[in-house]
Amino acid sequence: MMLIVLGVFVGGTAWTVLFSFTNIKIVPIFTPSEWINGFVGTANYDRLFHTDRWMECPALSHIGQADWQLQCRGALPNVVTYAVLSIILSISIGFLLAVFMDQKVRLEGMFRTIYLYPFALSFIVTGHVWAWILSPEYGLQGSIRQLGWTSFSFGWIADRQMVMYAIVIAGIWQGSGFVMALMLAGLRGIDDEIWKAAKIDGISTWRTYLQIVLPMMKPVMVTTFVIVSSGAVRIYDLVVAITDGGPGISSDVPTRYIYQNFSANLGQSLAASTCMLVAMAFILIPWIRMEFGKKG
């Protein structure tokens, strides 16, 4: 097992990021020559950050007569976009959830299994019903409008504006249920002495979780938070099957971009990735330190 994870992972990441400082277009074989006679430095990072489909921030445009506002478009600003909305909800909602199902409500295992349910589905399948049901044709809108409301819109999905925050409702959907099972766990391990002394102190119920029950959940709410956000950063899937990047580039995400660039421009692909591995060091190394580094 040591041997397969040195040669595959850590040796693939290495050539990953070897690989990105060169001009090559097809997957070589590694030889020193190889990364020595195409070496071009940081082009492909320069081209890259140039590039409209990765991150196209203009300087403020006009808008109307006095309005002026910055639009950051691309695949990078994309991804943020819905990693920042997704992390915030999700792990929102699911510890609301949780704390429903902490009242020990009659039918729990019934509530369970229903949250729960849309993590079992897989990210194509939700793609493609939340597709219907965001279509301005078929799905909800085309639905209500034929009941009368001819005023109604919601055509998110051929938005170019709105049809990340489309997304990140398909992705909290599926995802809300899994961080309520975490939350749900870290809950039931708090003990009941806990919240006798809350009560006999006068502590309200929500007090009670705020102050006390989540500092002592802050194991279980950075695991959620690490497990969430690297989910966010490796979107792929989810926005394949809705959109497929669509209307245009506008909801492209970094991982269409590198998987669409691969045999194209190697270097440029390499160099992708190599952006994402720094984003998910970004989100992995603190919580590394947090975990492990007490204990040496």
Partner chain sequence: MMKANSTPSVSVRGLALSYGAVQVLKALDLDIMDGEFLVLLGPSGCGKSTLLNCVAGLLEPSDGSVFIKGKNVTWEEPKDRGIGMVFQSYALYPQMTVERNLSFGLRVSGLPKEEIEKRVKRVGDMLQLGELLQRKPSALSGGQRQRVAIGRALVREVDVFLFDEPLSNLDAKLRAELRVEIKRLHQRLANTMIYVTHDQIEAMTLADRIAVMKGGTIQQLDAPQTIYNKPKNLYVAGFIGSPSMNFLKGKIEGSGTKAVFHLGNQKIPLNDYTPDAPIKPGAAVLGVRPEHIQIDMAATKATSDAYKAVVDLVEPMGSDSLVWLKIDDTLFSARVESNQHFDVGQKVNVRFRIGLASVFDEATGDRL
The other form holds:
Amino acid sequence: MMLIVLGVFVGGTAWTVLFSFTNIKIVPIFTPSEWINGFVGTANYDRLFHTDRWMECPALSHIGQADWQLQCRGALPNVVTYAVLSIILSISIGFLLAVFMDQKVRLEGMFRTIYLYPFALSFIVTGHVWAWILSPEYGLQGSIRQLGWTSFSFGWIADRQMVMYAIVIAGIWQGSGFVMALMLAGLRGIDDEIWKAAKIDGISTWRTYLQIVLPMMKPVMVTTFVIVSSGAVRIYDLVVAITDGGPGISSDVPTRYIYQNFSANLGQSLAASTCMLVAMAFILIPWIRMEFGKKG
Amino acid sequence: MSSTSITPIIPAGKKPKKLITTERVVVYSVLTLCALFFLFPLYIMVITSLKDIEAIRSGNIFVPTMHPTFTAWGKAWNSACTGLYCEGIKVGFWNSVRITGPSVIVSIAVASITGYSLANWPFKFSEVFFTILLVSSFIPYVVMLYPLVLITRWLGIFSTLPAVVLVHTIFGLPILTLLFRNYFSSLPQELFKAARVDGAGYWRIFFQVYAPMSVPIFTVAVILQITGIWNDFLFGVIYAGPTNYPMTVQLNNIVNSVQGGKEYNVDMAATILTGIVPLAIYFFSGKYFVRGIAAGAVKG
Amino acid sequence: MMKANSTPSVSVRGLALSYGAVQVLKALDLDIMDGEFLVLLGPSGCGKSTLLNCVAGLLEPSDGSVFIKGKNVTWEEPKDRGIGMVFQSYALYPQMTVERNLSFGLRVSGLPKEEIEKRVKRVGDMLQLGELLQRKPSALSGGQRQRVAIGRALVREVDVFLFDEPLSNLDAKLRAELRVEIKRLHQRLANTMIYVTHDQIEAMTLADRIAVMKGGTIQQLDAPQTIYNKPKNLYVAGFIGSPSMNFLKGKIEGSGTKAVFHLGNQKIPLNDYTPDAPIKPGAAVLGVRPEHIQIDMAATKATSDAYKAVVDLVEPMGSDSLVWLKIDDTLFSARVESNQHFDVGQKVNVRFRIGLASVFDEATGDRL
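Would you generate the structure of this protein in the form predicted in complex with the partner chain, following the form predicted alone above?
Let us now look at the entire complex, which starts with that chain.
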């Protein structure tokens, strides 16, 4: 049974990678000879990176490296925006919340329950709630305008430039409580005597957190980074629920692109899948180095 | 100075402190503000679902209605339209139950036995096997979507309940097997040896010695699988077929359906109903939940 | 031993600490003299670490005061108390080099750079940390780590050092080495040191005075030899010494120098005994250490001070052997040289060295 499952994992992944180099159509090819006949090299990748929906960078040569993110549009830049922001925000919010929770707080159990419950929900549920809250007409914007602040504007989900940030808000809402739980477990795992030693040395609490505890949290940070970023890379349901890629295709993401191109553009879909596989491999590097580096 | 010259005078005992310090105020305000941010969507969901559609159009999203009604809940459950038919989200609920039940049972049964074998009966390539398992649990599932379409088509089950159960089982197995393998490896080896000396065989040791000691890890696995499968969307859309769409897919269709104008109250009621199963598990399982999601967070 | 004109360096008055209904420390009074090495000894949960943490200011007492150098520091921050502390888990800052570990506290307090360098160099030389200074704690052995931790306390150049079970995480050989090093350090610096341990060998070898603790109280505070020879009560007597003291239950008849201890049918005169309290008739316990029991193999007939016993079991321990003996139904052990041979069931004469023994009142457990 497990061998079959592993066969599916290894075989399926290999199949996707291999056939991303062929002119595969909706009627798939299976045999090695068909693969050789259909081999087109990196043509699918070329086409993929020239598809505006995947990535569109106006005059890439004229802008600096740093502007790449701001200038480009499409599924790939969108997921990069989402991943970078959600990693930075959820890790920093999660760490700060954990530090605050670590201050011998009364009702800690209650706060923890509140911060963590969104993580139990489906992205579809989260997405629809936030879509409703952020909907311009009756949601936050409409309601605040109704209260008299008529110039108030918060129409991110209808704004091509801002829509990814709206999705980030929902993602943070769902995920940062979980990051807090991981970080708090890390903080609690730190030897009590380190705190005592720092107190004897006369190091203030915030300085101890920043200069002693934070560096000691490196393993927790790496684990959290891997978990958050691997989740961010495969973001799909949340986008489907909040905007379904809209307005237009301005909040499209790779998983959605891949899924929607299965019938029309299978070769490109497979090429895009392979790109995600490569991205995941890069994300795993720090974790692998940590896990296997210490044994060596 | 002789020791008698020291008399117990003030300061003595606990240092008197102000009950309210700036630091405490900051800590509690930040925690409370964040709690409000996290609770806000839940609040909006609930009050919206209790309004009638007029109250939503004319009212304010923050303000609860004076005349709460459960009409929207009834409609969401029984008669909301998904674009194809108008039978409410209850169809999706029962589909989700039919998908989740077998997937959870099959995946945990297979994973626990495999984990047990890996931990106690090392075979020649068990290390290689273990490494592949570890790597597999990180492969993004989108990479395997199309191959699995082909496999389920080849098996003749594409767009049926068995297909989606099979896919959930396959994707659940690597991480569950790791979970069980690590747990069983942490149990003392002497236990296994003692049972063998006592003449117990492979299955007897598993069912009578290991399984009773492993209630916590089974609980974690069940929580991980139920919440994970219940909350799934993508596999349901692709493999289940329209008659078997799980609750999340039905919810999405109800919300996106444009028949007869948008009914936000019904949408929110349906959203709550979809979220209620994992939320209930969350509230009742306590610490196991955190362990479960921590284990499952790496899943494909 | 204790210095003649000593003044208290650390004093504790009426110190109590309770968590809800659990009293961890019960109104303790304690004076530690300037330059004294005091060991707090006791089993886990006796309150010894709690007491040390209260002195350090890491725990707040529920009641009572702490004085250091005559100054009431009960409400002072740990850093302002003039103490340095060494922990069981070393508690080194893992991401900093040894040098930074030593200097971090000094930097934070804003000491001039040259002064920091001078102190780090001095301590580095004293503890032979020279070539380790640029390494991180993870690259050090357990013994080296603990030397660095001691160094971190030394650079503070304070008068009082606190040690919280500093050698418990080390293996036996390293423990013995570092024990000597700590003793040498104390001889050289002549600072006040308070040292918590559950290991009686550490306590005996290091201490000027030992405070034996139990249940949040100090049972006895004395020089090691006094604690060993004249334990104040049954608890201290049983806790100190390995193999542990034999307790023989019996009763006293007569009083003063004419008192006799009755053990079953045998009578043991107490005329050599040095009492702490007047000896009166009544139920009592005779405490004799195994090394203070002599076995007379040659003797065929019992002399006035030798008693008939039967060999029950022999435990060879290398340099010597522990022989378990029985008089009637009372079992006790004697320490003999390992070249002596005994057979189980063999009848022997034993002689108790009453001058080194202790007699306890059975009811109160106190030494008479």
